[in-house]
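Next up: a single chain in structure tokens, the form predicted on its own.
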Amino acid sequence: MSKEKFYESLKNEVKRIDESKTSKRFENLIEDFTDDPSPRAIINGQKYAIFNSNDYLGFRHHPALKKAEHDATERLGTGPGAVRFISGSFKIHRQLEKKLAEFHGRDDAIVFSSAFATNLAVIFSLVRGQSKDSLINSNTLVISDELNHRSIIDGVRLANLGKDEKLIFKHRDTDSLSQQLEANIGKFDRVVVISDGVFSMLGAYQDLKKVREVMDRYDSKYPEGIFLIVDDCHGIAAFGKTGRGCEEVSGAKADALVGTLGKGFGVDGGYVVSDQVVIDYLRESAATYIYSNSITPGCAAAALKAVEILDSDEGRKMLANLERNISLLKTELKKKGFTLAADSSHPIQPVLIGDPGTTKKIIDEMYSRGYLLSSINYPVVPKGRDEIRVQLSAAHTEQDIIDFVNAFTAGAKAVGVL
């Protein structure tokens, strides 16, 4: 059968990926968690300390979030029952959206099933419109940071732009952005600049104030101005004194800010906040909002509780503890002779290794010592920049970090790194 030739091609591609030591399908299956202050994952009956989670504040095990989710599920059921414009929208969804808008100082918000779905919809809708009858002018140039997340890349691809309608500016390089804006005056009516806030591979952030300064210089030179979309999924609820992410740290705002409930907030789902006219338009045009179920009522209730806690004294204490943990880890790793791939003040602390095979050996060594870690390899990072991405949580204790550094040092020595 001809289909067998296709299957053979798939088999060969999987083999190629396996041989490159970058396979991702062999996940560890977590059966349970311990009740430690920093809960351990239980896998095949064994306990593992977690240093590869996006749960930066430890919210997913917070008793108040569990109670909120349980109570909402008891009242409202396990799922939304339909997409929101039919019968799947609950009061708790709007309460969450209003709270997110308030938290970020915006008019309104929309919650999506995931941040990936949010980026796809927001980028496509604001670049192309949603139908042939749309009144949105599609003469738009998109300029995107070269290290943006895959969801942004796919969002731009989905817009089906011509090669001259999409450009890449050098990573966190506002001079590069300025040059491209200068070169395209008179060619487009509108420009959409898109960037991650915190870049998840290195924990580095985009200086939005510098981006804004460049945009402001050129805004009047385009008939419909320049619109900034920022995906700060790794920044929000993890970065900044009050957890407001890249905007707080850099001192400038996006026109549309995309966040997630599935990392620092410890729950699930994605969202966008913006001016009211933008949110109203997206409710009418964003396909992954209109035609896909939202998060469950229980999930929305837990997320609402997480935002409330973060925006309180308890939340600020969690963020302060996370900041102390970051400082301790960096100090201890440098003492042992490790090279950090970036000078990050974010809970993502990448340790530069440089070889995919070696990173895998270290991951395996750490697993045997009771630690869950992840490596980041080419093509996600450039060749020769393979890293171990250590991720911290406010729930980690000082002893957790000291024990981790000692185990990491022993594991690295075992494979000949130190």
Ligand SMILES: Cc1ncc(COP(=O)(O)O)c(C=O)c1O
The other form holds:
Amino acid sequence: MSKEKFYESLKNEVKRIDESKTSKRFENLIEDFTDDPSPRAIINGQKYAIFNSNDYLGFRHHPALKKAEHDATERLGTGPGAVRFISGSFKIHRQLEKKLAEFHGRDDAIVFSSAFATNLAVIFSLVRGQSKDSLINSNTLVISDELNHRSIIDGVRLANLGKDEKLIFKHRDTDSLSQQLEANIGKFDRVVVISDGVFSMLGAYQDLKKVREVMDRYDSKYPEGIFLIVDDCHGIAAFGKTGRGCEEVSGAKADALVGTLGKGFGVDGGYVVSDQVVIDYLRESAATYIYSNSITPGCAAAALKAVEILDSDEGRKMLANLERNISLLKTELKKKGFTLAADSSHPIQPVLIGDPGTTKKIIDEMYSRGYLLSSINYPVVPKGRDEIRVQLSAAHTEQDIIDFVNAFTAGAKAVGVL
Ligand SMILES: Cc1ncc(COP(=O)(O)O)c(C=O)c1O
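With the form predicted on its own done, generate the form predicted together with this ligand in the same format.
Zooming out: every chain and molecule, the one shown earlier first.
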């Protein structure tokens, strides 16, 4: 009976979220897809063009990926059967890890069930060590970009650091990073710097070359140096001429690079690539790898196919189509009088609206016109910077983009914007 009081507070919290117009639980249920070049989602029997997906290259409907997944499932079954170290490790998992390592120019990789699970484990293991018997000396300072993804924030939380052991540097501000490094010389054995590669709110990216320059200046001031973890879930398979993301665009590398298989690669799962010693250590210590199932063999086969295609002429052509779509969308939106919240060359294009009520109205209006869109609202972006986040795919045709901009203009006018 006493749980009723608890339920009352849960109900009030949901009501508070609903009233702030930021609720997320009213999800659209996709029943099917059309077979258009950029497939439309079917929801309640109606067709919707998709402008809110992370499937930046259109891989999730690629026939070769579907076939690879189907064939592997026929041979190997639908699930892994156990965690990797017990009996859930398949040759296809290793083939995928080797291909990911080769694609990113690293020694080795580990695949996890998601990038969220990857970040939790990579951060915890590298900062804290596996157990109290661990030989990892944990006198580590963590410095994190202020707009890092929730999975990074939670990874740092999990490491249970004291207030002075986890610092935040101003978003994409290497002077701020430099000040933190300067101020902490002599207090820590090592530093772990953590950042998103591409930030999903605005499509902006961390300039890793500038981060590296700062790190190089301070590396020798810490006995065990400075280690850089970059999560480029939105950059890989979406950004850069060959899809190598933020590292390719900024011309510098992370020490451990985290990616997802569930966005640009169109499948599911997460991974980290790094030096052999780091990967060996993580395979022994990463809890979400050791104690949680990996992706299915079918999923691994489809992901392997996606990396192989990305790393070929076909993949580079997909990226070129995406680039064409990005510049067409930007030009057309500007012509109609919209303001972009950032000058991004990534398939995330943020249209500045300014308040959560209006973003919701636009989304509802666009839904009634057959479009799926999403918004990014406070507190993810600062108050007054609420935006419609338009996400493009290489599979969109030029006509899709033109039709979208016309519908968006009419939709915005209908709710009093423009
Ligand atoms: C930067 C970043 N990291 C990690 C994740 C989590 O990816 P996954 O869906 O593979 O867990 C996301 C997805 O929202 C992301 O944007």
